[in-house]
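Shown next as structure tokens: one chain only, the form predicted alone.
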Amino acid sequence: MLKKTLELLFNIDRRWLFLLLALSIFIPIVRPLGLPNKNISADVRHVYEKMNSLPPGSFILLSLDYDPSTRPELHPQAMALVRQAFERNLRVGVVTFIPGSTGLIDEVFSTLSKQYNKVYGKDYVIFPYEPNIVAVLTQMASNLYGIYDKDKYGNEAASLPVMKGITNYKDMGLVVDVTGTSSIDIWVQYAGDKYNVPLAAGVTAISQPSYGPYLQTGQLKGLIGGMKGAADYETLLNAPGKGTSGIDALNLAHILVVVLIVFSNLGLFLVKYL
């Protein structure tokens, strides 16, 4: 009886397995399950703790330099960082050196500003896209209004309440570069090393190992790596989002594949020797 049952299962239409795998991926993406995440990266925790150590009203600068091609990994990181900043009542400034990121930045703030009742110009400001990152970082060392005299909507930047008391790097509590490019190297060279600006970063998983030396020397205060890093940050915030749902989907799919492999091999063994 068992042998016949196993033989029937081995002859099942493989499309049912494909459907089962698709569901194991689709369901967590639609509704994050929040599977236990007990292996939180120390580098991610350092970013979280650095943000938490800043007193309310401190100013942080986010350099959001990613486009739709790296959105799945980096957009959840940006969302988590802004969420924590708003929860901590930190003032947020945003710059970008990637033209494809402007719409993604608008999406982040249009979503979270409503959730936390934050007001543009008072709690956060978005500066226009600038193509020359070296020129911008050099100018911000002395007077950022020399290059960002207006925000992206044409308002006088210095007159905005969010920019009160902010002139250059020394007035910023933290700079975080979330990027799919090599802009972190430029931030370290032109801001971190020269002016002791506290820097942290968010990167794709494939580029994460490249920045280990910066962490070892303290040039980066912390690092969020890939979708796993975003999920770790969401866990620390107790706010499951796209990072958590992505990792849930990967975990469920892997578990399903392992179970099917084990079951198939065990079943074949039983069929052969029963």
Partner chain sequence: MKLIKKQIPFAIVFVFGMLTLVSYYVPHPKSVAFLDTVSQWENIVSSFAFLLGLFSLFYTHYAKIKKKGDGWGYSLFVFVGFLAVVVPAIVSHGRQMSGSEMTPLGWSFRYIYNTLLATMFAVLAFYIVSTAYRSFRIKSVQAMVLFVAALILILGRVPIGEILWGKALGWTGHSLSGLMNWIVDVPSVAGKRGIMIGIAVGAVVTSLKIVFGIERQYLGKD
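Okay, that one was the form predicted alone. Can I see the form predicted in complex with its partner chain too?
If you are looking for partners or other molecules, they are not here, because only the chain is given.
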């Protein structure tokens, strides 16, 4: 009897599983569980502290290389980083190496520049998309105006107040690559290692485990990973946003996956020996 029920459950139409998942994520969006996010990852804390240690007026370069396909994970990270930079009066430059990111970059800055009264050209600058990251990173080591002679809007980049005193990596306090691609490998290889640029990164949860080796060697100063990383950063900043509400919505779904794996394996075990 039990065996039959179990076998029936194994052959269940997978659309029921889909429905379960949909409900487990949708319900907490409508009614948040509100569980506190307590365990802040040390790697996230390192990014936060590095940013906090920079004196006001320092220039940081953000390489925002994510598109809508990874937006829920990476957009909150970028928002939190820019928020912190603006709060601490750091100068921000933005570059990007994937075409799909330009729209999201505009979204970040159109929201936050108003909130913090920051002026384009004086407090931050956005450079146009460039297709070949290797070529650009190599070029930026000597003189970034060789490739970014103009900003995104066609202004002479060197004449913008925000770029005063900035020629290459040596003049930057920190570079953070928020990326849904493998661009962080290239940042480490072509800029970090070769020119001793202090590098940190924000990545998707999928690629997060790949960067353990870079963290251990210090090739990366810190790492924000996935939605959890975004939530951690928002907690550190005391500015809950989409990362915090997102991680709250994932609680039930994560439990669901664990239950499904355990249940199916236990069931299989029982079917075999009953």
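Numbering follows the first chain given and starts at 1. The term rigid core refers to the most C-alpha atoms you can superpose between the two forms while keeping them within 1.5 Å. Model, not experiment: these values are computed from the prediction.
- In the core-superposed comparison between the two forms, the C-alpha atom of residue 28 has shifted by at least 2 angstroms.
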